[in-house]
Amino acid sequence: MAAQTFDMIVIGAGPGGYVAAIRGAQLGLKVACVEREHLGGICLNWGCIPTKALLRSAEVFHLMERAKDFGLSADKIGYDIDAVVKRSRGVAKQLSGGIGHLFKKNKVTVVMGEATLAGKGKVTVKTDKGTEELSAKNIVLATGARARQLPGLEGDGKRVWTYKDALQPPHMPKKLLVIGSGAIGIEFASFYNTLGAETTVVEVLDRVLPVEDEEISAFAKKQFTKQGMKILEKSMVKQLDRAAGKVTAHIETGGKVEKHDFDTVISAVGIVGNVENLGLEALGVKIDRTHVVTDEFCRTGVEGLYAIGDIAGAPWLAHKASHEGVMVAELIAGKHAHPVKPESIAGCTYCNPQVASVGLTEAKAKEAGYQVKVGRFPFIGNGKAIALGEPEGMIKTVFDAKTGELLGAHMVGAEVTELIQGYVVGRQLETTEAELMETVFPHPTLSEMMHESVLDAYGRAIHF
């Protein structure tokens, strides 16, 4: 059977791959997208979207418990974990189905199966019906990543869970250990802790949410502790003894190992790129610690072969993957494309309180040799935050003292994942402190704190 020929083949239909395929088709390219499991990838099916649905349930539950604070009464408050999970799966399903519709609308050929690069410009796909041969001058790798499994700490689906198990829990944890306090670990810790699980978080580095600004990490930790979480920093889980109905964790802190019993463990210790069985080595693609090495335009060094999203390395964020997908499709279609700058990409964590940031932390800015001006503003000084009953939080901005360039912005508190975009746009437009100070923010909104934080960096805050 002759190979089907395309202008562009995308391997993987996650937020990088499906966006690249659609943009390519919009630009008049003949596009095929190969996916082995679910349209929408991990993000839509087992990551960003279903976790947000779970966290929303926890947030509403938490508000119901606080009904009295708002002059309301709610009796016999409870939850049905199966119904919470069912809603989350329904949300994921609806969006995954939407991708299929978008592919049809844009005339993208979908091939469900496992792809291998059979040579330059050649892709072999193992499908349910046999093998299909595809060829294209341009191939985009968007195969994503999976949870890192540390020896001895591997998930078993019963008592030791990966993120997939945590999204469809076989039971509701009573005493939970979360290994790793990055975005995934802390979101699950926040969800289960809110629903009443006694939660312990172990982080090997010196603070939770280690990629965030130190002050933001410290503030978040204080809130987590207040909510009853136990946080162990500079600590390591050395081994897990699994028994019927319980897991004994050997946790080392400060050179001393102690044993603790839990009924459930969630392992969230990072991710590894899906680089295996693709035929990359034979083509001479450079791989560094499970990630494909690319230039700023996502080119792999092999002509016509690109890599985008998680497989191409940090930051491991869906929105980075999507933007790279658009950029690569535009390059292939002969358009002028702009590289995606990692430092202009915001990170969002949907724990309670939420955390969001863009650009350099204060420490990183100083390390890079900048003289900085730093502004802060607390939620307690904002009318809308108090009216919402959300007075715990802060916004921090970091400026270059010489030029007024906004180097970074860091937030913790209610709805900060929605607020951060203001600073992202500001950075994209190369805004200085002067424009931000002259901007009129609407009142009463949480966004006013962004204005006040800028003013504070220059000794001009009004409400604090």
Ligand SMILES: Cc1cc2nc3c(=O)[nH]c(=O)nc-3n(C[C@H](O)[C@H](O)[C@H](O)COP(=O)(O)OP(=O)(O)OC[C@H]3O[C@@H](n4cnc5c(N)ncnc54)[C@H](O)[C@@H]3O)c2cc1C
The other form holds:
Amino acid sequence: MAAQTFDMIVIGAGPGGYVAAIRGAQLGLKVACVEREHLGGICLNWGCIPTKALLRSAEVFHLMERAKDFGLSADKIGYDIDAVVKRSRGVAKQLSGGIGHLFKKNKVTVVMGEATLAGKGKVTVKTDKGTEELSAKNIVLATGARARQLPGLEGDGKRVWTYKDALQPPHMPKKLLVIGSGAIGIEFASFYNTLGAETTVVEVLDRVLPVEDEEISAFAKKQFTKQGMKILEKSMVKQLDRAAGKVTAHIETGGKVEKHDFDTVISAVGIVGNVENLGLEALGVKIDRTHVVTDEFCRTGVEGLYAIGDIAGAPWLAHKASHEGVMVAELIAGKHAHPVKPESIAGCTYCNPQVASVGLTEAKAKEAGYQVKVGRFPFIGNGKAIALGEPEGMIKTVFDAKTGELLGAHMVGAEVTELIQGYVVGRQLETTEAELMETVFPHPTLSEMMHESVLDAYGRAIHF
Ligand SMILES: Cc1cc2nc3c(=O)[nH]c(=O)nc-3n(C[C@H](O)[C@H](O)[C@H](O)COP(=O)(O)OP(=O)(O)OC[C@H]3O[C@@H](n4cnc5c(N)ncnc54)[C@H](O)[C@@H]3O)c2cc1C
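Next block, the form predicted together with the named molecule, ref. the form predicted alone:
Everything in the complex follows now, all chains and molecules, and the chain you saw is the first one.
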């Protein structure tokens, strides 16, 4: 059978691939998107969305526990973990289904099956019904990533979980060990700890949430500890002994190894790109560890072959993947495309308290040679935060003392994952401290703290 021909074939229907496919179709390209498992990729099915649904249940549970603080009563507060998980799976399913509708609306051809590159411009897809041949001048790799499995710490789906198991737990942990305190590890730690699991987090680096500003990490750690989490920094899980109903972890801290028993372990030690069995080697595509090497326009060096999202490396975030998807589609359609600026991509962690940031930390700004002005504002100084019963948190801003450029913003506290976008827009528009100070922020809102933090950097904070 002759190959079906398209202008653009996208491999993978995660937030990178499906967005690239839709944008390409909007621009008049004939587009096919190949997906082997589920529309929406990890993000909608096993990542961003179902975790946020779980965390919402934990948040409501936590608020119910605090009912008295608000003059309310709620007796016999409890939860049904199966129902909590069922809701999360339902939310994921709803959104994944939505991608099918969007593809239909935009006339994107969906091919369900496993794709391999069969040469320049050629894709072979193994489907339930056999093999399909597709061809296009432009191919976009958006095959994403999966959990990193460290030797000895591999998930087994029973007592040692990867994120997929943690999203559909076979049991509710009583004594939980989370290995790794990046966004994924801390979100699960926060979820299970809030629901009552005795939770220990082990981080090999010197602080939790190690990519965040040091002050934010320290603040978050204090809150986690207050909530009963045990945090072991500069520590490493060397070995897991698996037995019926328990796992003994050998944890090294300061050269000393101690053994601790847990009933459940979540391994959240990073991700690896899905680069295997795609036919990349035959085409001469460069791979660095587990990621395809690309230039700023996501070009792989092989004519007509692009790589976007998690397979193309850090930051491993859905919005980065989607933005690259739009850029590549526009490039292919002959439009003026803008490379993604990594330093303008915000990172959000939906633990309790939430953490969000964009740009340089204070330490990184200094390392880069900037003379900085730093502003801070605590939630306790904000009327809305107090009215919400959320007085714990802070907003920190870092400016270039010479030019007034906003180099970075760092937040911890309620709803900061929604607030951060204000600073992202500011950075995109290359705003300065003067413009931010002149901007009117509505009252009473948490966003007023963003204003106050800027004012503080210049000695002008009003409410603290
Ligand atoms: C637990 C968890 C929570 C997360 N939370 C957040 C968050 O809150 N915010 C955020 O921004 N990011 C979050 N992420 C990261 C986010 O999910 C990823 O950055 C994002 O999904 C990357 O998108 P992508 O399109 O590159 O790849 P993916 O979403 O991984 O999609 C790739 C798709 O390609 C398909 N595929 C792979 N190989 C083939 C093949 N050969 N043929 C056909 N199809 C193939 C896969 O089945 C998959 O559907 C989270 C991740 C996890 C694991």
